[in-house]
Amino acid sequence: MTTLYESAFAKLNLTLDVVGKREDGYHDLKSVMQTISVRDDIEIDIGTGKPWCLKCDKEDIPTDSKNLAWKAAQIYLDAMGKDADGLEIRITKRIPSGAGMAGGSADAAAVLRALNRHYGEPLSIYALAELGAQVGSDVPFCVVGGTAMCEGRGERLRKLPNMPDCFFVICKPEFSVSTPELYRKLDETAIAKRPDNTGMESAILAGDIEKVAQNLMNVFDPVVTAEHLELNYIKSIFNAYGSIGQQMTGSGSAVFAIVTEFEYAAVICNMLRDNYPQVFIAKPV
């Protein structure tokens, strides 16, 4: 039996635009995504000689084939014509669920990377990302990581230079948002303001963190905030204690701030932690 270890890094959407509805019912997106240091840890035992099983230290996570990590293992082994002779996946969860931080997708991507490494890396990182698109929309980006422009359902990736150095403070309120319901609402809403993806890319290329912060924009943010005004409260705390930019990530419900000094991040955490136990300080990865 062999045990594999891999880190699964969360993502934030620096920009997120919904550019159209597709014939297959999905939506085309355009988003600059960033991996951050908040992570789950994945361990995989290969060759257990027993039926597959998945264990997680958080109770509300599926532990069968509905889990994206399980699905990723199945898709990889099927694609490569391999038999693992029994598999056990163990997930130590730190990325909050229902946050818009790609927790399940990050786990799936980590499984793909670990298995690919175990079998001698027959697939390049981009071929692996392409395979990940069969698991879920955020998986290709999570396979590649770093800073990237993502289009389509998330399967079209273009790597960007590393984001300028900064700290993120991420706060996950107790409520979560139904992503299908949110897309339905967005379809019925006139989008007043869209992200300037070109401006964001230019800011990253210039290494200008102030301009990155100015270009943060997520079309889902106003729709969710209109129904959950506490997001405005969290953003006001961010703003009062040193944030240079803040917004919701993905389809929510986590919101994040960009700060330039660790001291500001620590103060924001202290201000929020009494009301919001899920507050994190992170760096770009």
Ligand code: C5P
The other form holds:
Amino acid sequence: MTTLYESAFAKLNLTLDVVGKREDGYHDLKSVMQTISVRDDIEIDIGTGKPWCLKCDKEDIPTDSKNLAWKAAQIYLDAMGKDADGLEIRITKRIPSGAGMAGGSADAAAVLRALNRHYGEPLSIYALAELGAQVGSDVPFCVVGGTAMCEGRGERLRKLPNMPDCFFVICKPEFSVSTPELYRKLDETAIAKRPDNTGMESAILAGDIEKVAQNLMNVFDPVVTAEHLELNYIKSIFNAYGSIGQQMTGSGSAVFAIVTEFEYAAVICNMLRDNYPQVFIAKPV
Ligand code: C5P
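For comparison with the form predicted alone, would you give the structure of this protein in the form predicted in complex with cytidine-5'-monophosphate (C5P)?
After this comes the whole thing, all chains and molecules, with the earlier chain placed first.
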């Protein structure tokens, strides 16, 4: 039996635009995504000689084939024609669920990377990302990580240079958002403001964190904020204590601030922690 170890990094959407509805019912996106240092830890025992099993230290996470990490292992082994002779996946969860931080997809991507390494890297990172699209829309980006422009459902991605250094403060409120319902609401709404993805890309190329912060934009943010005014409360705390830009990530419900000094991040954290147990300080990775 061999044990593999891999980190599963969460993502934030620096921009998120919904650019069209597809015939398959999904929507096409255009989004600059960034992996961050909030992470789950993945351990995989290969060759246990027993039926597959998945364990997680958080209770609300599925521990069967519905878990994207399990699904990823299945898809990888099937695609490569390998028999793992029994698999145990253990997940130490830190990425909050229902946050828009791709917690499940990050775990799936980590499983793909770990298995691919175990079998001697038969797939390039981009081939692995392509395989990841079969597991879920955010998986290709999570496989590659860093900073990237993602299009389609997320399967078409182009690496960008690493975003300029900064701290993120991320706050996950108690409520979660139903993603399909949010897409339905967006379909019924005229999108008033869209991100300037070219502007964001230029800001990243220039290494200009102020411009990155100014270009943050997520078309889902106003839709969710209109129904959950507490997001405005969290953003007002961000604003009052040194944030240079803030918004919701993905389809929510987590919101994040960009700050340039750790001290600001620490103060924001302290201001929010009493009301919001799920507050994180992170760096881009
Ligand atoms: O990707 P995920 O499983 O979280 O998506 C949940 C639902 O959100 C989908 O079934 C679909 O209704 C909607 N969705 C979409 N377009 C996307 C991603 C999700 O319409 N690109």
